[in-house]
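Next up: a single chain in structure tokens, the form predicted alone.
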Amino acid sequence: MKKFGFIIHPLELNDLARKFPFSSKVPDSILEKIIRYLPQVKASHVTGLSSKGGSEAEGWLVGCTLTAEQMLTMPTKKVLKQIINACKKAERLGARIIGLGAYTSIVGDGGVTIAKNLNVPVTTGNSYTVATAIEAIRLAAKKLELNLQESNLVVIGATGSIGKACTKLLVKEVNNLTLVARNEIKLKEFTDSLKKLNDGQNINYSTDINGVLPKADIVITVSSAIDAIIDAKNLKSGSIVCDVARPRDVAKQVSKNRSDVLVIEGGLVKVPGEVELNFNFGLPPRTVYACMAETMILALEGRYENYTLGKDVSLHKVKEIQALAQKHGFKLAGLRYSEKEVSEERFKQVRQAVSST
């Protein structure tokens, strides 16, 4: 039996109630102080993972109790110490490879320091996250009869590891590419490097999200912002927004208030076997985030190695993990947003908006 671990944490304070029911009765100001000192916990035992090739695996979800905001605002050393302790708990449970979920893969150097402090390998899951985001965009464009080669693509969070990889994979497939990030120096450097490698391509950059959205046919957003950053009124009618970020960059109100815009979540995967996560992520049965799926795939394959680490994602590994996913029976979990499958009626509404622009 192959064995893996996966590190999770509450994105917000109210997420703690899933494991600690008492937390809903504690004032937020007090709860924020308490969880800084809570021990790492075994959140669940994952069973029933079975590759279509016959391999089987089990795993453990281990919780680090810090919220997304705390991980971004507390001293990095203290946050890394808590994450490492959570990983060591997964080690003791029997994990032979550990995946880093949500902000545990963002803090510090993208898992490199964490891996150096463990006896088992680590992956951030970003390679498969990129692969599934690209797959979701291509499927959505096909559903809307939107020609990628005639489209304007905006990537928000373009200088991050996932944003960079998505950009490199799609740069030749779109008519116009605009990169968006907060750090203008890094943004210009990345844009210039892309232009050198892709002579003749129309590549631009901006630090103004709202300024570029009105002309975007497709938006990939993968920032590390704590709150939603996309304003519904600035989106182009008939556009596709693929939200890969955790927490989400797109407020739920966008999908509710703009029936002419298709909002989808990147990185949701259907896993093989009769999997029981024994933990409520708010997802359908047998569905996980791509970062967790990458950890499962590597375990089933017996690839106990540091796979996706650091601030850059190898395009070779994106293609390799996608091939391994197909080998073991993992696949994109359709097109979803806000815990629901995108309906045919929504596709029809957005297609009409596309045809009228």
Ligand SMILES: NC(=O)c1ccc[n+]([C@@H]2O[C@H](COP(=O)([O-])OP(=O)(O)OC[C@H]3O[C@@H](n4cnc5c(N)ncnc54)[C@H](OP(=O)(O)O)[C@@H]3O)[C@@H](O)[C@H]2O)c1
Given for the second form:
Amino acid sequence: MKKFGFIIHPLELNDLARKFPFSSKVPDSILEKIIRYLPQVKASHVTGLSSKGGSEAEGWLVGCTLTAEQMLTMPTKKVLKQIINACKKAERLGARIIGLGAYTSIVGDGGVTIAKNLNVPVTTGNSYTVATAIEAIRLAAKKLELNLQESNLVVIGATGSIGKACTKLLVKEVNNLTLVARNEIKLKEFTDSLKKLNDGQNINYSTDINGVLPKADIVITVSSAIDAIIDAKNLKSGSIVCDVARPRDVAKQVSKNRSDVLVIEGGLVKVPGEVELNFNFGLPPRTVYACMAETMILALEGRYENYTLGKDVSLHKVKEIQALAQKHGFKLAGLRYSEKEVSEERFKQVRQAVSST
Ligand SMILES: NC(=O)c1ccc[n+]([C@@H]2O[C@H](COP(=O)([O-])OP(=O)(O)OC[C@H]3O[C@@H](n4cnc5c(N)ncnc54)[C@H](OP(=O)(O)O)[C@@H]3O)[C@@H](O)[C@H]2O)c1
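Could the form predicted together with this ligand be shown next, to go alongside the form predicted alone?
Everything in the complex follows now, all chains and molecules, and the chain you saw is the first one.
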């Protein structure tokens, strides 16, 4: 039996109630202080994972109690110490490889320091996250009969680990590409390097999200912002928005108020076998985030090695993990948003909007 660990944490204070029901009765200001000092805990035992080829694995979800905001605002050293402690707990439980969920891979250097402090290897899960985000975009474009080449693609969070790799993989397939983030220096550097390698292509950058959205046919949004950064009113009618970020970049009302826009979640994966996570992520049965799926795939394959580490995702690994996912029976969990599969009716509405633009 292969063994893995995966580190989780509450994105916001409300999420704590999934493991600690009492927390919903504690005022936020007090809860925020308490969770800085809570020990890292085993959140669940994952059972029943078996691949298409017959290999089996079990795992442990270990919880770090800090929220996304705390991970970004507390001193990095303190946050890393808590994440390393959570990983050590997974190590003691028997994990032979550990995946870093949500902000535990964002804080600091993308897992490098964490890996140096452990006896077992680590992966951020970002390679498979990139692969599934692109697969979801291609599938959505096909459903809407939208020609990728003729589309204006906007990548938000384009200088980040996932955004950069998505951009590099799609740059040759679109005529117009706009990169968005806050730091203009990094944006310019990345844009210049892309232009050098892709002569003649129209590649721009901007720090103004609202300024670029009205012209975007396809948006991949994968920022590390704590709050929603995409507002319904700025989206082009007939556009596709693939939201890979957790917490989400797309404001909740977009899906409700804009029936002419297709919002999908990137990075959701259907797992083979009768897997029981024994933890409520608010996802359908046997469905996990791609970063967790990457950890499971590496365990099933017996690839106990530091896989996706640091801020630069290797495009070779994106392809490799996609092939391994196929081999073990993992696949994209369809096109979903807000805990539901996108309905045929919705595709029809957005297709109509595309044809009238
Ligand atoms: N679905 C999944 O399975 C899965 C797996 C892994 C990660 N994720 C999620 O993916 C997201 C990104 O992860 P990552 O590892 O790529 O993070 P990262 O390397 O830290 O990159 C974050 C990017 O977002 C930009 N950014 C941050 N705040 C912004 C804002 N307010 N407006 C515009 N851009 C902003 C950053 O650039 P500037 O600082 O210059 O703005 C950077 O380009 C996170 O939400 C994470 O939880 C999802």
